[in-house]
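The chain below stands alone and is given in structure tokens; this is the form predicted alone.
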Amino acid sequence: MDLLKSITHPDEVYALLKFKFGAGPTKPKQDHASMTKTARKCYNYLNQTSRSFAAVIQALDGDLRHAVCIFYLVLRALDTVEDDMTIPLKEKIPMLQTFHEKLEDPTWNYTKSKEKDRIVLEDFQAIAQEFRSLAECYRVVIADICKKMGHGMCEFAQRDVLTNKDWDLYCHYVAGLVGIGLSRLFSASELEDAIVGEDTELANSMGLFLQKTNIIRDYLEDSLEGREFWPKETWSKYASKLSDFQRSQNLTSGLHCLNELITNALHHVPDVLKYMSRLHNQSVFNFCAIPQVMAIATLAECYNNPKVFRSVVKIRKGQAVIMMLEATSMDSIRTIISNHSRQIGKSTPSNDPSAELTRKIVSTNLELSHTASAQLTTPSYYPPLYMSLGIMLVLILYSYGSQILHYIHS
């Protein structure tokens, strides 16, 4: 299915094949045979949790992977109970509030969850033994975070997100505390320099443009499920709800809003390429670099389009994996960058409210990348459409050629 929506462009074709067959940034680097059981389970967890990360984590070098991997399923446990809608407040907001105390104690866990990644909570045993297994430099800075992001969630939890400070808190909370956490962990590890860790503020940009992007993508997912995390301070200027961008009388007034949305989101691009500049080991690279150039993708693709309002919009898994192969230096992450930045400056409408500053921040950003005077493309090394058409042909054969022969004699 993949490779149909991709079928015409050749270029996406070639590089799913190629990560098909194990090309990429990738690749698991750990040695399951020398794990423990719980250690096992865990990265089964992770697999079965993560859309995003997973591969990166495993792709990560040394006992830093381990360490990534468990604080994701901390938070991701942690995560699961700030969303489960089932969880009366009374019981949820002193969980949330001592969930980084239950790190240590052995037989905790918790089974009246609804949500789909509910085996983090029904199993925390297992997480928690592998967390209490971790080098103490990992530890301390694991708990912290949780602690940290318990608190703000329980914030969050009892009042509405209503001016774009609250958005920029919100979002500190749940991604810009990751964003520092992980930075620490790198910086533990001693694969990256004492700075990584130690420059809160750029960690913290970098977790709220991946949470401002999933936010703004998620619209209607979120406004289906009865939550809005969308700013009221903007999207009041438009509508007297959120859920009325849904109507098709008010979709300009959305438009609008989503532009503003977007425009602000950009503002962070700067921090991103100032982090990114400072890292030094490949591994920590490739798993910072693939979710960034992903929400940069993601926003062009949402900026003033009205199927934000009634699906969710998604970049092609084509387009996803040519940028999981390219995003490996400061040049292919400069010239993504430049290239989804300037599709949103073409596609800017001049009666859009927040033209003006788009334009402004755009313009920052293609400075900053140092291609405001041209257009970059990546070098492409892939076959013309004919031969992508063959390699799906071939691929297809391989895959299906029994079944098409015993049909045939049949």
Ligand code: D61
Second form
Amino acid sequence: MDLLKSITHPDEVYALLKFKFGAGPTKPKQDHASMTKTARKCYNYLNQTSRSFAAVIQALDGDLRHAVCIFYLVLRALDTVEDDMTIPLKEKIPMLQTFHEKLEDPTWNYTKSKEKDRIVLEDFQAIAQEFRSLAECYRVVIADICKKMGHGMCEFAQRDVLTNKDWDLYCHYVAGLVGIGLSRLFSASELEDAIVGEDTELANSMGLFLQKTNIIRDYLEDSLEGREFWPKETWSKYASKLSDFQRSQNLTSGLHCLNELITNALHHVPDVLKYMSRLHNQSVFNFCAIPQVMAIATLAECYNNPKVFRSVVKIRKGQAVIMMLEATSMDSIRTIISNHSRQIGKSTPSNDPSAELTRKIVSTNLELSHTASAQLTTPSYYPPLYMSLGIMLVLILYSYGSQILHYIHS
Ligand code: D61
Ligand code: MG
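Switching from the form predicted alone: structure of the form predicted in complex with the ligand?
Entire complex below, previous chain first.
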């Protein structure tokens, strides 16, 4: 199915086949045989609960891999409590506030969640046991971030995201803190310099860019579940209720609101590029780069796109695989970011209320992501072209082979 979706993009067909036959920077490095039973469980839970981060986490070097795996599962468990709308506030608030203390309690788990990721709560004992097996330098970071995120989630469980400043604060609590925690783990592992863990501003922007992209893309899914994460200060300029954008007669105002929020998110790109330029370890670079280039591609796909109000807009698997295979150097992520920035710039409607601001941040990001070898990413089309023509031929023969033979013989 992914191949068919990319059939008119030969380079994507080529990349999908390369990936299918084992190419790519995200080969799991852990050796299951030498692992404890609880550790094996944790990697299974990681693969069960994260489509986008599981592979890049398992490709991290050394003991950083297990630390980041456990960091992910602890925060995914906390987030599962936050997201579970069936847990009454009077039970949810104390659980979020004291969640970090459960890390030291070998007996604690929670079996009343209805969420899709509830397994990380039901078997929290295994995750907490692996947490306690980590080096002190990692445990301190994970417990600190878990405490701060739990408290932040409590704040917004009891109030709405009203101002754009609130939006930055909410995204800081649920994703900026992840970037800050990861950066401290990178430095603690000594795979990256101390500055990476110290510069919390840049690390925070890494998280905000990812979370804002998710919140923008997931408008309909969240709106249908009664969840509202778009900042009122922005959407109230275009509608009296956020759910109004679901109705087609409000499409123009919906697109204007969408484009303003995407323009807001694009302001984190300069920090993202500066953060990435400081990384030395290839496995850390890939781990950080892949989610960021997927995010800029998702924003370009969502920009001025009515589909955001009708379904969840996704980039094609073929596009994603190409970026995953390529996002391994500053040069290539600069080129990916400049290509998608240019795409947004080209599709900025002249009558869009944010057009001037959009064009300004697009040209800033183009400047910052200009590479000497801008032609780099336009691989020659021929090998993939031949490949897909070949595939199309095989597909036609496969489906009409017998009729064609019958026709020839008759
Ligand atoms: C470098 C590399 C990865 C980074 C990064 C820097 C900075 C931040 C992040 C990853 C986090 C990005 C979050 C974007 C996806 N949004 C969510 O998962 C929302 O939940 C947020 C609260 C829990 C955070 C869990 C998390 C995610 C990724 C990690 C990690 C922890 C730890 C290590 C590595 C990556 C979203 O949840 C969606 C869902 O429930 O399926 C929500 O509820 O808003
Ligand atoms: Mg959440």
